[in-house]
Amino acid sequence: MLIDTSFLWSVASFKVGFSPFADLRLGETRYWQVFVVGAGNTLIVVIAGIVSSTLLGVVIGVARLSANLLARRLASAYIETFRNLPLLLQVFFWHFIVILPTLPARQQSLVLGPGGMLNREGLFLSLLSFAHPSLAWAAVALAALAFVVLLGSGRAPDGSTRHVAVACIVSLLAVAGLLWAAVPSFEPPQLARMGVVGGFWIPIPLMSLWWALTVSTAAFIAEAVRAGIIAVPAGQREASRSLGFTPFQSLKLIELPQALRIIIPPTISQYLNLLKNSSLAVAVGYDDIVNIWMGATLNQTGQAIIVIAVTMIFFTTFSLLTSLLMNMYNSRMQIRER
């Protein structure tokens, strides 16, 4: 079998659909920026999903040991429901039966005022634009770094609270200075005879597959949530009732901050499984790493070896990195004796 990297350099024949980093023409692609966009557009899947999942997932597992009868019994049956269905069934009921058919078409397009319109091609908003790009990424540096100071706060000594403070309201204001600086304009999308141009685009199989992954990882992840917190001593619930915590502080603040010993270790294998089910996109025409580089790629090349080799390893890193960053996070919680 023939092993040549050298094909990494030609121009592919195929042009990539989505491509949110880079402005991919057919012609001028060649094969290696085809591999950099597919893992890119499947870490944005991956991302959203686990975010998304995560909420809905605390949201449904709380509500399914809630004391009304309502919403404890609908918790139950989305999860039983979603955790039962293969995942490829739930992609295709989503995409083909449940988003495609309600959207209108193109010359019909719900338009979400100058925020940007909805059609069966995608969503597309208004792209915001910087005419000193150099000064907006400082702004975003500058508060993701608040940001990681405000969440390393939480550890700091009583007396440094209000320094904490003082520090966050002069970086939000330095944000907000320097983004004027940067001179900010929207670009809405505009309907044009052969498509829409302008804005930013988000396909809808992006869609379809992001939903799909969130709904389902969500059903495990709310049984995770709810085993979390029945395993907190009960003698801890009403001690925080007797001293006057309404139920809603309760969880907030004696239960889920110990049930979340439990619920880690379980989540971080649902993580990894939403990444290795990303790989549904091509169902859906997605053009994730498995759709434009195992599937159009390898077609083209011929190069199994080495584009199987490359996806092997894309995957195991991501899900070694994610399991990585997990396990710290959870170590970190662990009650430590003395």
Contents of the next structure:
Amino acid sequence: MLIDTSFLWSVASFKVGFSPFADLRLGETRYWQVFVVGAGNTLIVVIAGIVSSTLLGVVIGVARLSANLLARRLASAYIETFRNLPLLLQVFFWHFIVILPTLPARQQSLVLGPGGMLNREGLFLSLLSFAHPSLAWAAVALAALAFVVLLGSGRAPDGSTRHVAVACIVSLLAVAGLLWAAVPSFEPPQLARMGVVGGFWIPIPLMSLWWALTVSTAAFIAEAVRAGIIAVPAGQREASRSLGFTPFQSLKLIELPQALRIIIPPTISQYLNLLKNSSLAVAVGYDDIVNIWMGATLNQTGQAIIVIAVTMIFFTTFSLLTSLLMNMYNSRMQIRER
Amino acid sequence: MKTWKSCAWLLGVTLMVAAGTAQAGTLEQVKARGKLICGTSGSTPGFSAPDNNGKMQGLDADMCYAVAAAIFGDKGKVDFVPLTLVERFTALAAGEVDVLSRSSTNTLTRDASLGIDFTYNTFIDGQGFLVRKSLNAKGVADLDGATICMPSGTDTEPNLAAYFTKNKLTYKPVGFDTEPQVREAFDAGACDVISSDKAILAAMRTELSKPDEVTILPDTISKEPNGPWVRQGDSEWADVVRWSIYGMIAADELGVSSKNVDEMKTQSGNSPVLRLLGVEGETGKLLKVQDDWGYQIVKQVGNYDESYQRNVTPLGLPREGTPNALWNKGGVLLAPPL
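What's the form predicted in complex with its partner chain like, now that we've got the form predicted on its own?
In what comes next, the whole complex appears, and the chain from above leads the way.
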């Protein structure tokens, strides 16, 4: 077994399929770039998965405790199904049984207006370009500014609601006007003889994997959410209801803020699981770190020890980083003794 | 007290590791175990796939049966371990299997860097393309821009990259861990083209849901000398595996088959045949296997041609006129003199 890091700077002998933010040309890609792209692809699916599974998990977890029988039963059926099936099976199910067969073949691609097209090879988004890019950037900056300002005034006293609404409408109009003045043009992807040319490509394996990870992780997060809400003393809810809060207000303002303290720690574990489970990408042919780095690169270079060590360092680093961030958030949420 | 305990643990672990590394030669291990452990694909019809009775069949599997017949005089003493493309070489180098017989191409990188050694060609193949007939592709030149499914961690990826670069063609690769996953993805419409060794393509084709709707292009873009691999640094064991293969090829050349082997043993009077069948010379003693190892191989497994006709010809791949014919019939298979 050889141990030699110099292979990192030699040219990769194979092509990386999906590299959204880097233009990797065949014959010019170095092995360290393969690692970076693989790691980036893993992080894309993990970050998207964390956001979506958290949203879905909270909805399902709350539904599980809903007063509505149907919502309650559906939520428990969801949780029991997706928590108890092996994840690989779920990935296969979504990719090969649900998603691929429902999508049209390339020749019958679904054209989404000027937005792009969808077929079994992926979602191809039109490329957006502006005649005056500086105006477009100004629009983005204005939108960001307006967002921050409006978010800050979220807890404004009742009298200022009208000002907020006016500011909101004015900024929306300004952003739209700037965008219009920048003269946007869409470059839609074109159907070629053997594939789709142009457009921003989001491969189907990425979507299948993201969806499978979301659905499965959400089931676990839902249970954490339920546990958190149940742990809030019932008196809190009763008190808020008798003060005239609606059930939604009670949940949002009284119960969830207290429940978060119990929800966060188990949810950290679920995020870490999601990071590790993303390695199932190889089952659907997504170019994550395990597929193109631990699979292809290891086999082409034979540098098993270095490749595996680097992969382990990657997963450990990002697991620890996730826990660190979440623990920081957790300690901010803790009850502070005065 | 605590230190003592950790010290004892450390000592125990070291002992276990030492016992693992200071192992006897593979041949002694196999004999002591009473079974050969053979790494195969287990899902490639014609090369290694279980039949209706669950018994492994195929050209690659026959190589393992031959080694077992030579060592034990009983071809049944084999345990097959299915290995994916990515894990196969590591499994062999780490000692999980005694021999790897899984349509694996002999390349310099593998031979020199993975801690494994090639034995001898048992099947010479070349990389080709399986396409849907609806694409109307006549050759590789028509595949510009296609999405191509392929097994990951194989020779296929660099061959394809090199060939497409040379001919200024583009493609989108989608890599999978095992051949069945490639087939499923193709069946589900994730891609219109599969690239792999032509025999693997022929084998996959038999398992597609609509084999009539695909065709294998006539182009061959590489040479793929496949054969069994053994761990590096155990030449005694490599000799046993290599001569078991030579035995099958020699029997083919000498016209000894499982049907006439008993007759040839007593009546041929031809010295090379008698040496192969263990009547003359002491070839078995030299190899430290059964005295009549050649007889056992031919009697129980058959000669190379019998194995080829039984396993590979049904895939639609005749032997005549290919490199897999004997050296004196226009091919390259040659067994050294016994």
